[in-house]
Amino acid sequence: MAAKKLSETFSKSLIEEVGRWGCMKQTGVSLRYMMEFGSKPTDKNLLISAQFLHKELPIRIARRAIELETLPYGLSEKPAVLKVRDWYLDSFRDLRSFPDIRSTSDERDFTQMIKAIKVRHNNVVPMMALGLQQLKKEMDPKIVYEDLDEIHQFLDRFYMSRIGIRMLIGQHVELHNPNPPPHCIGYIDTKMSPVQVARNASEHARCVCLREYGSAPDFNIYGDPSFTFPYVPSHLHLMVFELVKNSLRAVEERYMDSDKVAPPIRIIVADGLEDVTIKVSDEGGGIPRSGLPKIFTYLYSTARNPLDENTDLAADKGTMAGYGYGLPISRLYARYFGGDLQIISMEGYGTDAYLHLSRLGDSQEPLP
């Protein structure tokens, strides 16, 4: 399938208002604004929330539109890539000819709009993987990945605000849920127990690992089990996923042909003042040092790109290796309410893994 050109596609006026639009200022929200605001979803705050929608989306999603027009290597011409631009050209289309929102009924109208954009943008990961494989194809072998710096920034910014965008369009979608799940204020758990979340997403990692080696290591939670704090649990559960799945799998290549019991990933969860800190610790012999600066660079990974035998982009229903995307994106998903991701290796024993979060949700979402 050739992807056409922009101009093909696109009329001259809809790619000059997208020149415009990307040029205004974001507005950032914090987790707590997003839980004051949410915690009393009447008619009137779920207006104000969809008309702020309605002017902060496109300037977002335009933003993200000229970016993918203009990256290295020739990377903006391949297939997949145009068609992650199309997408966001055609709900940046779909945003700007939706009338002021001035009533009630209005807001259902856009509240159902934005509903089918993010389900639009489902496989934008994926097929941005797609994309960068199609170039690394191309590209001279002796190339450093990691030295790639222009696309790793711009893929960094570029999930970063999609994180963001979803966030926000699930968050108001949410809202409008009827029997909203106790303590819950849209995606928001005002009552998110970590060592609860970590020992799902722990399981979760561990089914996973079962499935695809036949047996998995046991793993052990360390933690207060009733302490609680408000956090996004769905971004809690994809971090301690993705780290719990690297070191199941570590430790199970690492003693697959032993006699010896594999040892037990081990998950601490500390609640500090700042911090809540989730260390996942194995004994899955560690990553050499060379290797560390690759691991959150999105061209590096240690496994097979299941798009190479796969490219039906069915939702992924969890490889215990992905296309090397899962550490960088969860660092993201850190840094998105200001905390962070930090990997300590001991080559030869294990690695620890440390999530930071931040407890106190008044940071502003980065706007790159």
Contents of the next structure:
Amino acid sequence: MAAKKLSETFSKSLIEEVGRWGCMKQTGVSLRYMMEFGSKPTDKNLLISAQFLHKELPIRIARRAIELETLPYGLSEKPAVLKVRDWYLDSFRDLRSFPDIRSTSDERDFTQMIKAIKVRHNNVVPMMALGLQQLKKEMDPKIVYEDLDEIHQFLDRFYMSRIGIRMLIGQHVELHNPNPPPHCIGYIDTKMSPVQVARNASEHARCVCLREYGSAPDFNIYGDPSFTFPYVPSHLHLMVFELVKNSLRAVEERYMDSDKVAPPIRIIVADGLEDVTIKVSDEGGGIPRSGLPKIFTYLYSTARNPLDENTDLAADKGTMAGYGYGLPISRLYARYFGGDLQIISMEGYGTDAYLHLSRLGDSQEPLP
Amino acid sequence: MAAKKLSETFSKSLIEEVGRWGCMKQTGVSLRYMMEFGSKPTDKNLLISAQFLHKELPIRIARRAIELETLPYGLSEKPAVLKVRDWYLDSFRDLRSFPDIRSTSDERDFTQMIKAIKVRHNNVVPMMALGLQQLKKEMDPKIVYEDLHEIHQFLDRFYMSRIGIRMLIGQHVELHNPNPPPHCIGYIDTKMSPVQVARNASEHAHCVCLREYGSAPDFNIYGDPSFTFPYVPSHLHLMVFELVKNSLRAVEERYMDSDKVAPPIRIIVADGLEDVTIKVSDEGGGIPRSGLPKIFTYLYSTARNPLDENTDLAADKGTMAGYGYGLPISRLYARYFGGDLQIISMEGYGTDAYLHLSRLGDSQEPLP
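Show the form predicted in complex with the partner chain, please, the one above being the form predicted on its own.
The complete assembly is shown below, putting the previous chain first.
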């Protein structure tokens, strides 16, 4: 179904409401607060949480809906982008038309609704990527796409906001789980072992490499497996998976026609007072200094682009490369809880990626 | 001899001339140009070079003299800074009062004069450091010194300019050497082996560490010793010395009271198409992410400050630490020919320093 003009699908009053709510102040939450609040998931606390989300989610969603309408270079008119905008408007309407939450029964209904909202938005990333593809096709090929700074800044804000919205929704939904895994509070594992998660993610990446290339370099992990700290394992898994995937691919492509043994990827997990740092080092030949800024731009990839109009967007995201989203989005996840991701390379030798995870837990969510 | 007010030592007309020349456009030279020009040090070419310097050096010197007069927080009035300003004005006067260079004999006299200018300015760095100390003593201790942005930016410009001036003078003087070392053009070695220079610098740093601590960790160098490219060995030696010195100190302080064997410093030399990259890695415990910006500021040091009013400024610069100048100035040297220096750390584990040296040789000198 082709996306229609805004006024055809959504009423004038809704559009005005979006404009109002999009200007309201956002309220951030820290990892520490999420843990403290979620450690006592009583009916009363769940009610408070639902009431908070009932006010906060429409503000964040409206903000993004407004931005989607005002993108440069005609990006807002691309069919895929209109689709995403419609998802945001539908979700805004669902939230605003939900009555005040007064009882536990209201709260349960609300939880089901935001769960459905989260599912509606599952494919936002590939859909936006498709929209950018649609734009790229029409643009002057001489324009260096990676230079379109405004668009990259928009995508950084947009995806960072999405991480926050999905974290808040997911956390609230998970608190209803009658049998949570040991020492977990929603998505947060209060005793997460970074060595263990890094191992799982690296094995996952290695499987994907094996499947695509027929062989895969080894990896070694150095660090204390008994060291734990509170973090969101799914976030860490995603980031380590991306980094190790890139390293495996670089080494594999460098050594596949060689007699020499491919040098293993080295993963080091270090625990400090402020940070836990994970370094992923490879000897895959490195990236020239002039090429380094590009790796954090959206849609930059040295692989064949697997995305086109006919791609089944619900398909397995286990490809080795090509979307051009892995690194920029991994960096957003790292920054979401006050950390960072830095990549340094030695041309002709290899690349080191440094993932800093803040241990302090006090950082408030970034609210772009 | 106490430095006097400007008008007492220098004539009004000189001060006006400084004002005029300080506004003239500077002309940069690339490494490649220096090599090509210097490969044929005929009398005619030396004449051309001298005439260029006769015009260019006063412009660069006047620019800095003007800045020295207009520093914030009263820095310009500190005795040590007045001394440096007087050196710059004396040198400007020497250059401006030198007659037009027409013959080889003029050229030889000019060369002797600029050689003397270079010697006059030998101790600018510790003298400016003393001036900053004098300022710091008087300032409110609550002011976080490392935050004085304007001063740091001034020092970066000032020292970068000094590197350029000394490179131009030194190069011209060296071209008169009747017996230059093989494949050298002035200060430039057209076949410099970075592995060899790194080895020398690391051994030098190792000696200094041994002397100060009584013991020193080992280091290993990985890279092709037969690989060469054109660069200035003295610059590279200075930079590697600084980095290895810092690593040795960190590891030594971490392991000196321990039974465990201190892990060796790892130095990797990689040659790419655009860059030669040298990585210095240590397991000295690392630097917290919050502390990393400070390491590139002037006068930040975690060691006892060895500089005071009574220091013999001509003394051996072979101390392990304390000036707080090693890293910022090394970075300027790296950037001078289009390279860079980046430091990343893993708190609780160790630090990696990446020295990028541009192979292209086309970068023009930065002209702040």
